[in-house]
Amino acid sequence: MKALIKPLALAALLAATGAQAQTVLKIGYATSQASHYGVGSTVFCEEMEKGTQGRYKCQQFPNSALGGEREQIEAVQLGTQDIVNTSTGPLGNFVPEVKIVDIPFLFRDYDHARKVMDGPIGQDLQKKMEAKGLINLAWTENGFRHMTNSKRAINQATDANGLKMRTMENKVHMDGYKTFGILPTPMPFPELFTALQQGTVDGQENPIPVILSSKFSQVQKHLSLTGHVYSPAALIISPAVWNKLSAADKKVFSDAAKKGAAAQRKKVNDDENNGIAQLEKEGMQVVKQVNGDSFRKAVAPAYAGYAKEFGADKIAAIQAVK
């Protein structure tokens, strides 16, 4: 009998240690598992699950399965969802303040970007973000965002006057939007592929890697490379999550998280290298050279706006980041 207790007790401290393995984390999406979420969402999760060997593992949920992403930025926030890795577009009606990002023609180009993202300024944002019960572990990334159309070719602002262009549900896009003539529509991203393709609306803006997992170009005739917004990501995991989880494991996370994001940001780049070439291909028509300056004179009155919303101060200090 004596020689039974200690397998059973062996068995017994397995069972736990295997139920404890199971701790499944559902993560969410919008695009396709080989789109730039895809890419740093199983980076993140190879990485975490590796770190904490295999206490924690991920369960995927791509192409919006659990919803669009304000519903799943509400989800995390609530604790019904554990983590999900999103653009900033809807995030701020959440935490308002992140919403500066948002404004067209802040950022010069993807080094000025990231380098605010991860600097002090982004630091800031990620305690603001804490406030509202939305633990940022990393800034991922969507891209600068691009126009792409069934009507007709964009090369200046005066082109895009009068296009019924989706946007996100996000008011400074919109603000911006709105002085290049464009119709904004804002609808959550699930429903945007049908819209094109039935002509609820003529038009949407992107980055390259989400014209290319998304397959707009089968909806979309012209691609205009406006760069207009650079749009910011975030893997924002639950405080239901995140509190139970001991210091050492929150390391882990963390650390699993900045490669994630740094494996997202390369897919961006690479997507930006050679999805140009491949959309072309597919049959859109792209206009590689915008007038760059139109579009910056006709947003410049919407930055009045900008700058009682966010502070001038603010908005300077972001342009100054060298």
The other form holds:
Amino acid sequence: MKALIKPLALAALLAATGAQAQTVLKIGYATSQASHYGVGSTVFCEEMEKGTQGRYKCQQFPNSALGGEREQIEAVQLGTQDIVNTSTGPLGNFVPEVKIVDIPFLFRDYDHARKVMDGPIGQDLQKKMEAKGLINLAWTENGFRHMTNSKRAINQATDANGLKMRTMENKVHMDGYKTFGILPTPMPFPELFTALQQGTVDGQENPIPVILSSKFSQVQKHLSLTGHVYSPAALIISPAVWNKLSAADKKVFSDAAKKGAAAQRKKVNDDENNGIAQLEKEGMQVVKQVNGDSFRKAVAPAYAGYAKEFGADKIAAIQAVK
Ligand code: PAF
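Same protein, different state: after the form predicted on its own, show the form predicted together with ligand PAF.
Okay, now the whole complex, with that chain kicking things off.
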């Protein structure tokens, strides 16, 4: 009898004081909590907790603690993980239409990329994701990818010829990189540092915030600011969580995600502005004036394949956004 009264009394007390049960949501991402993904995720979590008066809060799992991005997307789709902040790299394996944004040299610069992702084209891709059980609350950002390697400086496309480079498990990237003469070696990110250390691959390509936060200066000598592909990212919540939220809480989550995305993009800007000097300090030799035309010329034949896969009109529509 005593055991029964206690929980009832507790429930009455919680109701009387306005206190409510708290749901803890697991959010995962690939890099450290100090990185762009960590900054964006933390702002999202704080805003979401504040907006729901503490009824929801996050438990963060940085540094691929819940697995590679592909595994985490799958877990969110299945409902065994609540939220992931992930690049689009492996997303095309779940939602093929998203692969279009991974085409090398598709976006001119950050302004262009962000306008496309936040505009009707990005919103249409969000709907395609929702149809596959992936609720994309906001396009966050990984950044423009640059090449690093342990062998030589890359000033132009021919310098990349013959380098064995780790790539994401993304055919659109790999088809493009082959035109530079690179030998693409797809590999999940959590295996990359060791592969670079042991010389299993000569190099890799990632945005400055990833190169910085993953301490690749310890295992790579050369960095070339190739900016050969933009890497968008998304804050994705599981339908298992989303479908249980009230309309008001959905708005809180969506608004929090937009603030998180803005903070993540700001961190990308800050790292682009200050991180290159930091990497030089750590001993990397940086080629800042890469011959971009040589890469664009090399990749041009791959565009025939991209046009066949995605439609020349769809590619042109992205390029036309001003
Ligand atoms: O190279 C990758 O796999 C991605 O850029 C990373 C580091 C997981 C961030 O999304």
